[in-house]
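Given as structure tokens, the chain that follows is alone and in the form predicted on its own.
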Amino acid sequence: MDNKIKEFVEKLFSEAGKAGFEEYEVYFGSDNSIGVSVREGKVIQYENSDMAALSFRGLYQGQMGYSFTEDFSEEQIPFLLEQAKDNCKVLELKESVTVYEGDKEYPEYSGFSEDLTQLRYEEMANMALELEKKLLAYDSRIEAVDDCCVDYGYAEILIRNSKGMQCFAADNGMGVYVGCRAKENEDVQTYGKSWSFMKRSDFDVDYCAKYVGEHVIAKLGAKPVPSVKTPVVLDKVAARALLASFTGSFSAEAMQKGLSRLAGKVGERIANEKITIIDEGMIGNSPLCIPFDSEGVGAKRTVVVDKGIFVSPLHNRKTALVDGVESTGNGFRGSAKGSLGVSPTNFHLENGTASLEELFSKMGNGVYITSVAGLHAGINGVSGDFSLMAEGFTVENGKVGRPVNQITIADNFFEMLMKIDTLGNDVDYYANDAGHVQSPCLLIPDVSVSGE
């Protein structure tokens, strides 16, 4: 961490105490990134970007207020207390809220790869480059690669305060995103994905090539399916996107504001027997490891429903205060200048035993969902109703057939909970697109499907 962040906070600290604060603490968070994006054999955009910021919070005559700064100049410093002594005064609700003591042990973390700040210009450009290559000669019928970029990227957090605690941690990765258009007749499909890595050597620009090319291929002459009521399984991709849109409902705040359709039902059943979901905060060696949340609690597995059983919500240091329970390590602020909410870690469906050509086997005839769009406007969070642009395949006697597109599935996100029928085995957070909210591939009995 630079030296002139840490002159900062010291000095921060020393004046608030001067200040009349009772109790104080800062998060600090600090994102650099640079990128490269290709077309046409041609570097088209090179990006360099640097953001840091610093929150303070302090305890000042019984209520606790904010401030926020991208200055670290001492000059700044009185402007930082005052303005958090401004914010105590026009708070009209009085919370018990406190800074954290923090635990007396934090998990070790691994999420920073000395390979990869060996990462250059040059070196990301070619990648692009031999990516964009590789996909436009995969089958004549790929007629433009519209995005093929390489990143890279460095982020830093520190939260310390006035109780001792003292949180630090470091990471980066690469990541590598390419989207593509394939043409048949007048048929016109596109495909996009993404990857990370933590060595460079991970990349394997064939894998990616023909990963994406296989996809887009596969979709050309995609039409609709008579509307109908029928057996679908969802694909992994799809199912963890229908999964990450309805995670608010399982946080204690939403459920105390009465957003959240979970409100008094801890203990109650949600699911059917074959659902368990579980909140984590470290899942082995991954690179989406989260040692502590925002407010210093260290990382945490949380078992939330337990064989369809809601057990427990996710909770931060506020929302625990107010049930009665300890904090679940899911405080999180979307940046140093964001509010502090709650927000999952690394949240998924437990694995089934089921692999995709068996769900196949057992749905006979239906529909294949490999993905689902339309995830702000078509869902309710409070209900869980959900109505959702999707495309897939066919699928005949336990084969996959024709592409789809133009339908929408539509259901409701608990009833689904109670009727999902077999989970699929290929939950993975140590593939290089895994992300913090995984689904297994689900077979559902029955689902709505409009199409022609």
Contents of the next structure:
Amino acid sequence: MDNKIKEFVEKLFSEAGKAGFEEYEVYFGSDNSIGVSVREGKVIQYENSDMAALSFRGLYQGQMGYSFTEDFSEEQIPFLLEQAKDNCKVLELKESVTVYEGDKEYPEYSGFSEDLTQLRYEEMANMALELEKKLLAYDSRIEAVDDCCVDYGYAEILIRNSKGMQCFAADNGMGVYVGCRAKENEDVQTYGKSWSFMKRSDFDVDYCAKYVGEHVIAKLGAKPVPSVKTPVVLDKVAARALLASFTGSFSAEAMQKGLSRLAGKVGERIANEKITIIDEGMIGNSPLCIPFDSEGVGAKRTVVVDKGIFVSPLHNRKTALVDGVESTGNGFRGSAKGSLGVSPTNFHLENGTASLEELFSKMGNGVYITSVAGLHAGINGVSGDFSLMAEGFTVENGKVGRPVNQITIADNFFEMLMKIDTLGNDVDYYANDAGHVQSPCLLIPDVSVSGE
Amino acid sequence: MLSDVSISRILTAALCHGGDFSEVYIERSKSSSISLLNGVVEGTSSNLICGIGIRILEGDKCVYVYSNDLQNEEKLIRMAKEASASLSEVPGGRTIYLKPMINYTSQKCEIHPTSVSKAEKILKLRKAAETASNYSSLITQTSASTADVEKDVWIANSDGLYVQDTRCRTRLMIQAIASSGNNKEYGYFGPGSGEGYEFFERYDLDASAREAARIAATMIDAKPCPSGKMPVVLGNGFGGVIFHEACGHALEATAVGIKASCFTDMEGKQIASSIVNAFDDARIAKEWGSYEVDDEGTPSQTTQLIKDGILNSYLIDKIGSRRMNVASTGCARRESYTYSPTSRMSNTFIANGETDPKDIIADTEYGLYCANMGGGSVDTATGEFNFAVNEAYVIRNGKVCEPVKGATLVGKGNDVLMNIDRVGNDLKLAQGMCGSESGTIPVDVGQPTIRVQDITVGGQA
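Return one more block: the form predicted together with its partner chain, after the form predicted on its own shown previously.
Expanding to the full complex; the earlier chain stays at the top.
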């Protein structure tokens, strides 16, 4: 960590005590990144950033007030303390939870790759240029690679409070995103995908170019299907996107505010017996690991749904106190600027046993959905209703048929949890395209598809 | 704040190796927010953000570096030099001198939001929350919040341009939730303005609260929306999100400049039905999406995008103007100094036509009337867009009938624009946030009531 920041935190701590805060905490986050984008064989954009931000919170006359700064000059300290006090004065709900004394032990964690620190601008540019070249060479119908970027990021988080808790984590990662456009006659299709890597040698440019090339070409000639109620297979990308949109329903905060349909359902069946959902901070040596939450509670493994029975919602310390349980280590802020809420860590709908092909043969005839769009608007997070733009392929007699676009799929998420027929076995937590929310492919009977 | 001399030094350093143009964007913004859940203050925040973005162009190639360490001039100069060195190894460059500063005031703030006590704002919000809550016994929850920002920006570039602008925006957001059994439906209303706290002094908060509650209470009993292709009447105001998604984004130079738009090379050609006229107008006084000068220091303008169905102009920023060899339309925007600017919309709307909206409904035998829209998204290369409908009704025999819920509309921009067969005379603007390459920025959408002959409606029924 930067010495200037360390000194700032020391000074802030000594002033906070003098200013009459009974307890206080800082949450510091920094982010350094470089990114290179290429197009038509040339670097077209190079970005480099250096960002740091600090949030202060302090307990003053029974209220917890927050303040925030990106300016680490000493004269900001009185401003931070004063803002936090001002914010205490207008809060009306008595703060029940104060700062956390910390766990005795934290899981061992290394999200930092020495190998990646060797990454330089020229190497990143070459990676991106090669990827663009190979993707364009994959098929003559690929007209352009509109986005092709490689970036590297290094981030630090420090949480430190007046109860002596100190949590620090530093991690880095390399990301690759490529999106391209293919054209055949008047038909234009696009496809994009991102990966993240912990070692430079893990990036396999041939694999990435082929993957994106295959997927965009497969979409050429896509058209709608007639409007119908039909079984669908959601591939793991579409299933994951849908699940990610409803993780909020499993938060105790949403339940306590009456904003989740799962409120009051702990111990009850909310899904069929094939469904198990786990939230897990640490998954092996994955770069996705989160060793502690924004309150400094160490990573846990929470069985959220066990064979269809709703076992536990996700908690931060405040929601846990209300329910008389322990925090599940899900107290997160989006950034130093954000306030503390409840978010999942690694949220997994566990694998079933069927392969994707087995789902197709079991379905016989229906639609295979490979992508959904409009998730920020087309879902009702409380009722579970969703209606989303989708694309994919027809499935006829158990075989993948022609490409489909310009359709919507509509259903209710909670009813879907009850009626999922078969779960695939294709979640790989360690894959370079894995995200924090994962689901296998799913066979779901009777989904409303709207098209022609 | 960095001095003029420091800014000149950074602009000079940014051209010390490669690059034909350098630019500095410095921002200092104060924002605050208060939110009430069921009438009780749940959260409040005050943030101060300041930072700098340094951009170097060489042809249409762009290098962008940013930092929030404004104290450290030497570090900023080093970042600028490194950025320049990424363009060329050969030393070169020139010394940049700034012309006198031009001052703009995109929004004149009569009452600074920070000068008003939080207690006073809370009082207003609580009253609005009560109004929403009392609207109907179906309303079980409310949230009411305000957010305001006062932003000062300084933009300087290697042409010697040096401008300063002050921007102020205030927004109210009211959400009501109606419950019935297991079911919950939202109603939302979120007016905003390019003004200070005076917006709250003159605005009827209770009317917004009633509107949010009315939508929730109406939709709670709604049946699932029918599916399939059908005629759709889109109400005025936020209905304009259809033009924003189906056309607006695809007219931005970000997409057109690299030929990745479905409207590439269509200038002067018909892209919409001949009754459609559309504008992007950043100069409407006090409007949420307005500004006097864009984030590259170019004065804003009123741009006619579509004239009688013919594509009249794209939205062009500096890089776009280099790629397309046309002048900037003053539309370069960014969320903050952490984003390099690009072509964006401001207040974008379909202009008034001649038809009375009542006649549009009366003239529709069967279809969907979308009274309130939610957000959407688009793939500008294919023109495929989608957006959610928050309040919809079935139209039968020229009459608005029962409410239906859960509808999403999908289509292709080029098809839908040609399919607009009625344009009403009740133009209204509505406020929203638009997310794209250069971050999330305030924009207005708008339109009079319009009818699209045929569009895919996705519902559960």
